[in-house]
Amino acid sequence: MSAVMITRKVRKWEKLPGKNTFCCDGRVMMARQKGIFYLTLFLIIGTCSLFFAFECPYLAVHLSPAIPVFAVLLFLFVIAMLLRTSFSDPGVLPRALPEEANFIEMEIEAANGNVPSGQRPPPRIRNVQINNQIVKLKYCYTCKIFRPPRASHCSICDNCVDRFDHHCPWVGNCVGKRNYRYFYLFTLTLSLLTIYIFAFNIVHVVMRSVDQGFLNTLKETPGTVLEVLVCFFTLWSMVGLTGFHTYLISLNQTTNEDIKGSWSGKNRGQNPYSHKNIIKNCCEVLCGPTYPSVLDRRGLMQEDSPAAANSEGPCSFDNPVAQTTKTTAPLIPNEHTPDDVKPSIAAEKSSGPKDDQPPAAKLPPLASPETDAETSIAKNQ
């Protein structure tokens, strides 16, 4: 058996590195921990499909049909920001090749000089200069690449992101430059979602208890309680978490900065991203343009794979070629060998390994029955 080698196109999306998952044939773009993103989706489909059974019925028709169609609207458009948030690229940095990470250590030994054994070398940063501010471009090991300004490299991922916020494992990915702005919107409009069914659950139970009694209202209704702890629970923690990020909106800052505390303290500079103004900066992030993925991940690229090969001789039918079989010692031409082959042959003898042996002594032919009988009667004679 030999290896063949056989090239073959595939999607760029299945040799890239790092820890994501793609499904659609590289279209929808995830981490690897998935599990709490389910319960997301189960808790938020789960809450409004009680909503829609006990309390929408009532409602509809004691206050106004208009409840249940804006709780729809509501709930459709959540859902659409949760899985674009989830299912999208949030802006992950291609890795540098060989040869681009090769120039790029060359160019670091280079203005570094040779640093004496023994001693730590210096770190790799590039500086760079944004709106009269300097800021440092960090080296990352794992991709090989200077990272842009407000990129850094997700641990749970394992992939450079630009502008990168935090990894949410709620949504089941990493909030950066390519969808932000949806993470935004779905938290917004979660929180909204989840303060319209907390009070139409009230109302709804307000309402039954004048005629029916609080205690057979629960009884009638038993998905109520269960609703109303669900969203009493959720309601802080997603308006909580919708102010905060309001707040670094009005100062086009990121959760990740804002952690690291780059842009305060006595010895931090001002942040240069920010326009100093509320609207600005709300309208850039939330309006702004949508960039495209640099990653590719639908791009064809050629692959070689080895591919085992029978070379087992003409007992193999499955490759209809003729095969040839090259001996590995010299002919000996005979006499059946063509005039026109023979001086070909005598010069590959010529030319082998055996020149420096002694030539073979010659033997006298061989005696052919006819010379065989004039032998004996010369002697009876």
Given for the second form:
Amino acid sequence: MSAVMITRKVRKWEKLPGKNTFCCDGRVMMARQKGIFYLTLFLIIGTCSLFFAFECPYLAVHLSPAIPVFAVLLFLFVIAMLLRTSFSDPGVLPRALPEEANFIEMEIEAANGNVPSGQRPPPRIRNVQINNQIVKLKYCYTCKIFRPPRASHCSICDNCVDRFDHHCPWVGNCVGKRNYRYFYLFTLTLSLLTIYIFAFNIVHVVMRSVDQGFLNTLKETPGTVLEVLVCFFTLWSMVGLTGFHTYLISLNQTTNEDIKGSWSGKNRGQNPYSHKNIIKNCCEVLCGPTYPSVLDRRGLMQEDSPAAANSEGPCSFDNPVAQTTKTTAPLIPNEHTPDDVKPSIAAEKSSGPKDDQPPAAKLPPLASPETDAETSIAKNQ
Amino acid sequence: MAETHSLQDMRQQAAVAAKVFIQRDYSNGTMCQFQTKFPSELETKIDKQQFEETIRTLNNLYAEAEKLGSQSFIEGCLACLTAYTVFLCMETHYEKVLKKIAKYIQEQNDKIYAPRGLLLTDPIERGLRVIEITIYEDRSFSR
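Could you output the structure for the form predicted together with the partner chain, given that the previous block was the form predicted alone?
What follows is the whole complex; the chain from before opens it.
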């Protein structure tokens, strides 16, 4: 029985590996777990709604109408920055196509020479010199590339991200090169908004209590108590976080580098990416060029899929060709590939369309051996 | 895309003999620059000077895109003041230079690389990680 192949056009985001969710036909890109992001939205919108409902009418009349106006502007800016951080591509690096992966494998093999059987192959590291500092580039077994400097693999999103800062569950996305400045502006303006609402809540309560007494005030504006509670706890964490990121920006470091201690302790003062000037570092991070996404989520590509066959049997169930390069020889497992990757490579050779097997099932713990390799290398130094 | 029509015909007719990947050059930091080292696989195919000239022009174009100058500063500040909504109607400086780069690569392919059985792939299609050069089998092309 022959299968009839239908060629249809699909958007590239539908075929992207990794654990992201896409919305609006590829325009929006987020992590899979969005629960805490919805909580963030709820807290911000909820608290501000209470403020506009209870405090603003009184303050506009008794103090100044500019107060609610400024609050609205600040609120809109916060929401814009949050959505921009959450919905944009953080700087994901596309995985290597099979030919590129093979090319790199051959280069590694050539560099390593003959490893006697039974001996552990050397870790896959490439040394580059950046501004007179040796930086080690690590090999990513999932994406099959040597990660550029400052890039890191996010195990939650299963992508390598350029200038990886951290994965933030509150915004439901990774924070990387492309959205770091939006993230920073979000934390900064949210701190300001929290302080603003907190301060004017106190002012409102004081002013009203003078006229009506404290208990009557609370009875008339019950939202105040809730707002003060939310703002009080948010304030400390947001101001702290903003301060921490201001410190990182002034040194041109990422959270990832700070946690790993790459440029602190005995390596202090050796950060090759820093301009050694606080103003220049801030300008680069906040006012630097806006990098485009290299993912091309909305590009069109051909996909050949079999038409609904009469029977699903052993008959020709050709691998749908998502990209022409997938039909070429897949990565050859060799002794340098870690053992837990080998079965997944074999599975990749014989398996059907990628859609049938979620990527997580194929390459389960790949993040962990990497981090183990990384920590062991760090310890060996 | 219309401009790669003739190149696509070539791709469909010819068989790929090999692919060479020009790696990134990180000696000056994380700026997008590519190595100008001449790969040995291309020795019989193209002049070393020509190849280095192509890579150097590309490097200059990328440097122009990522320059931390007054233009990027003004663009950044203006965008921030409008909560970055201005990018819904305006193209960023980087995107404008990327278009220039795409045009340059296509020009180079048409004039220099295709007649020699080579094809440059725009690095943006490989995540700005490598410049992929496809070497086609030796056949005479009629264009």
